[in-house]
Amino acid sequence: MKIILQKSLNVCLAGTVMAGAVSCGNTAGKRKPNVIVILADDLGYGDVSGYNPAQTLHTPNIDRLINDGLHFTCGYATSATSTPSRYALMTGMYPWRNKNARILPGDAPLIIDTAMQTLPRMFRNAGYSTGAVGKWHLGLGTGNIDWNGHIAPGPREIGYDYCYIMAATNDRVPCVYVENNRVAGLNKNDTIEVSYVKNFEGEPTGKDNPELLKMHPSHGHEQSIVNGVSRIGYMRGGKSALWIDETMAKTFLDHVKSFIDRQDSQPFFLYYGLHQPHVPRLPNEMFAGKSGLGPRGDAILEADWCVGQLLDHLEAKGLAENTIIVFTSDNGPVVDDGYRDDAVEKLGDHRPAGALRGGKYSLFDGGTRVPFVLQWKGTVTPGTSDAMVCQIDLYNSFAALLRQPVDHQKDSRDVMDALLGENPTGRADLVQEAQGKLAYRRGHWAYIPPHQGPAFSKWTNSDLGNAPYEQLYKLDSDIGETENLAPTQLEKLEEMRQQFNDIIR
């Protein structure tokens, strides 16, 4: 049945390419589907609740989307922390083929080539509306950014028709959103001024000014002070431009809702970048103190309600059954990312990796294996797959889908009929990053070469997978990678570390 509902579907599609309108069977008069992809930030394997019944954090809305969808116990981002995955999402690409695709500070200039093919490229040269809201910290400008002028390149130079981003992360200046090209809400006569090397005169800091401060950082995070909370880097000015953090999830959520109002004529495709729960966490006072495990937790309850609210906002829009909806993570979770906010304290029985090892910043599956869910309502049949699929597979997967031509030296895979649930396999193989740092996962072995540093981090309270010699692991006997098989598995070992150094080469 799956079989003939996607070939009636390939059908549809190439005609809505051809003609502009589904006209097939119960179908006619529909536009293409609207495709929705949420990125939630930090947040980790064990957070959502529909991925773990038995943890004592829910997340109603979320669990909506698997309930109606079909959700992959295998789907991964590339990497282990936020820039590089947002990276291979928006071009396709592995993200450690791009010197520049890392943690970026928030005056760091665009990182994506504005000739490149891009995914919201794609679904602009498929009839498509582009638009995306939320966190970015992909850089915006060339350097030198004049965040008192026309800030570009940026979100609208890739591909996108509409943007209201943060500027950078929400733990570094400024603290500002952008609304295309220009600083929102900005007054002319009190410009912005940011430095990622010295203060400004006369400003104060949370390492000298701690009695300012509401939040106060753990490690690093003691520079400038927005909102009661210092930040990495330093500001000055901009006072009426300057986000509160408590009203930033309505204030993305209201542009995600005004931008599908807007759309009429055109099927849209939207990114949305949800900026929770990463820290600094100061989630509306509708959610604090309300999960018990403190503000990580209460910050997760808030980017739920989010996903609830869009979710009410397409089902009153009669959009639901037209509109494809990915839901996913940037990285594996992270306890304390700078700030002391009881996020350790109170963490309790919950386990935010589920049964995995390591977390963001880590080469073991922590690190990317992130909650992936795919919802269709009326094509996609619910349930559970495992089959591997990644964030970077977006992009080729919905080119084919809307008979769109892709760049064949992309790493992005086809991999559409594992996400529309008809193949149990999806992608072969897939490298992992953390920090510049390269692992391998093919089918359901993980191998992590010999890697210099640390193989714990006391501020994350994380294993980083980074040992002197090889690892090698078998996932779906060992999801927990707690049993090194490379000493006996000699024949798997070298066949892992071929296949690696083949595709690194």
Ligand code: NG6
Given for the second form:
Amino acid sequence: MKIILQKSLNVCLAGTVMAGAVSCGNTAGKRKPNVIVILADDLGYGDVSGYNPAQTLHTPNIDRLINDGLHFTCGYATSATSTPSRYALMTGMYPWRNKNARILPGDAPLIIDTAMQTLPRMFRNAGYSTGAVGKWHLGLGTGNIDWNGHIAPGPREIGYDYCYIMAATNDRVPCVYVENNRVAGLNKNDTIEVSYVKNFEGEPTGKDNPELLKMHPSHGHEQSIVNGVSRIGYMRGGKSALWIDETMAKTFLDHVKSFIDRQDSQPFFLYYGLHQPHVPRLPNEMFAGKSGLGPRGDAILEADWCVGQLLDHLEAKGLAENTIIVFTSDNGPVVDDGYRDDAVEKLGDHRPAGALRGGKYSLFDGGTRVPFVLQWKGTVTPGTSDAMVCQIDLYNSFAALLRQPVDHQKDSRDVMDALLGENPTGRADLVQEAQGKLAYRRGHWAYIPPHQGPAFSKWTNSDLGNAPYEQLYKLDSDIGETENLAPTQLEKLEEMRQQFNDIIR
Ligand code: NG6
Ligand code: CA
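Please move on to the form predicted in complex with the named molecule, as the form predicted on its own is already shown.
So here's everything in the complex, that chain up top.
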């Protein structure tokens, strides 16, 4: 298959570019493939039924991607939280090289240098039209944003032609959508004010006015109230533009579809940041009560529906075969992430991280090993791959596929042959990050250096991976990282420590 594929790409991509389309040998007018990256928020390795056929939660549409594509058993986010993980995806650089790549508040400045070569810019250079819809969480502006004016820099200033985003997370203010450089639908006289320091005079908060809440916090999340849910941060005004959590999925999906519908002669690259199943979990009534697992499970069903709607749309437009879809998640799963939403009570036998240890925020594999699927209908043979691939690799992998310069200064690796199912190994190693702390994976081995901090999070009820001693696990025989081999496998330990230090120093 490799030979056929390489040949077709050579013919195709080295062909004459005419009005943005590539003339492809005798298939004149055939275009470069469109590329869509769907990034779920806090979806775990065990949350997708295609990865765990025995589980009760069914994700039939993500399973469509799996059945018609290649799914990776060792697909990674770089980080166990959103901002750093998205930073790596967008830039191809390890987030721990940038001290600002930590969970950002909703009024944080953009943390990507606007002069940097980014994933969307790489696509743009290859002749693509680029769009970002959904969760952003990489900061906007340069500090002191005026939410009533021109909001920049943001996605458009790092390579996206179009964007329709939420600034940070669905539990952080401002609870409005930003379309290109403005708050969408904002009425002129309806001024928005945002603060992460203090409340605005006379405005209710979750802390002081719990009677106004339809969903109550379990920890944090007790500041401004929007749509009956108290959030992180304070905001006032902007009533004309406030989002409604229950229609957020449809809103983003509609903008995804209309972005696709607007495309003409150019191929497109679309980043689609799903907001589910991040807290607060308020899926549309279509999904309420449907999973039996409470709002977290229902939100996963809603995310799955979004994927199905997108696939149907591509099919209806005749784009199913010439579109590469990568589906993955920004970090591992969490059950209680700050709201009393029944996720713990209704979890039953469901294991969001599957057999992996830890979850969101963790240095164990459950923090960063996530569902990771690539579908390219008609080109990539469906199946399973054990190759290690990471979201950070999308930059150099797609650069190589599209005959753009591969940037060897980046931490991104060209693993396109693994992504297409032609190489069983993928990247040699990966530095994983959780809350600013690092761990290291090479081959089947996982190494966690000594870290200060709690071993266990009582808030999220999960292992964080901190220990005052070194940890070494052999993942092929111990996927759940239960037996620390550091005291016995001294040679391996020394090798792992050395290789890890060579990268981070
Ligand atoms: C934490 C929030 C959590 C979530 C997370 C970011 C509290 C107590 N916890 O600080 O709810 O918002 O930040 O999640 O406030 S992420 O997926 O965007 O990284
Ligand atoms: Ca996340």
